[in-house]
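Let's start with one chain on its own, the form predicted on its own, as structure tokens.
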Amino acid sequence: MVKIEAIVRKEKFDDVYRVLESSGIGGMTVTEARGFGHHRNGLQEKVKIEIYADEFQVDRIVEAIRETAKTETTGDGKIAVLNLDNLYRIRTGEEGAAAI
């Protein structure tokens, strides 16, 4: 299992959301964020997307985000893929892939 974290431009979020919603992911968490990159052009409004997924879904999800969020200019964002030891669903007590 992995956690995919993507930081994307605020104006690209609706497009990314539509693509991810139709891709069959189990769900996602969205947070408004502000940040800057190595160009230090001041704090920019961004959206942080968090997705829990099985390893076999990672390439498809990452590619969907990359293709949809890309403007080919500085500040398009980042995607991180983090390995998880375990995941627990609070309501049912399910764990692992069943909790996704």
Ligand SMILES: Nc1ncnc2c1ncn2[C@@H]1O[C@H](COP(=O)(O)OP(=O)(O)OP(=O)(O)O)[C@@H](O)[C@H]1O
Second form
Amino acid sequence: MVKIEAIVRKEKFDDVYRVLESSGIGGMTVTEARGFGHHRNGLQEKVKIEIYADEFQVDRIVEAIRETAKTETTGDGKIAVLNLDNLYRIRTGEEGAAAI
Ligand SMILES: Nc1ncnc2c1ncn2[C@@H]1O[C@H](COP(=O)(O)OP(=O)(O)OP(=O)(O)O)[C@@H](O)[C@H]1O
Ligand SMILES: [Mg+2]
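Previous: the form predicted on its own; requested now: the form predicted in complex with this ligand:
What follows is the entire complex, opening with the chain shown before.
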């Protein structure tokens, strides 16, 4: 299992959300964020997206985010893929991929 963490432009978020909603992911968490990249032009408003997913879903999710979030100008953001040790569904105690 992995956590996909993406930081995207605020104005791109609605499009990214629409694509992800119909992409077979188990869920997502969204946080309003502020950050800077190489250009250090102050803290810009961004949206952070977190998704727990199975390895086989990663390429498709990353590509969907990248294709939708890009403007090909500076400040489009980042996509990180982090290995997850475990995931638990609080209600049932299920763990691992079953908890996605
Ligand atoms: N090294 C980093 N660590 C954590 N967050 C980052 C990092 N770099 C960028 N971000 C986040 O991504 C947002 C957009 O960054 P940005 O796309 O400008 O990155 P960049 O590496 O400078 O690339 P670009 O050349 O496209 O500007 C930042 O506002 C910040 O929230
Ligand atoms: Mg930058």
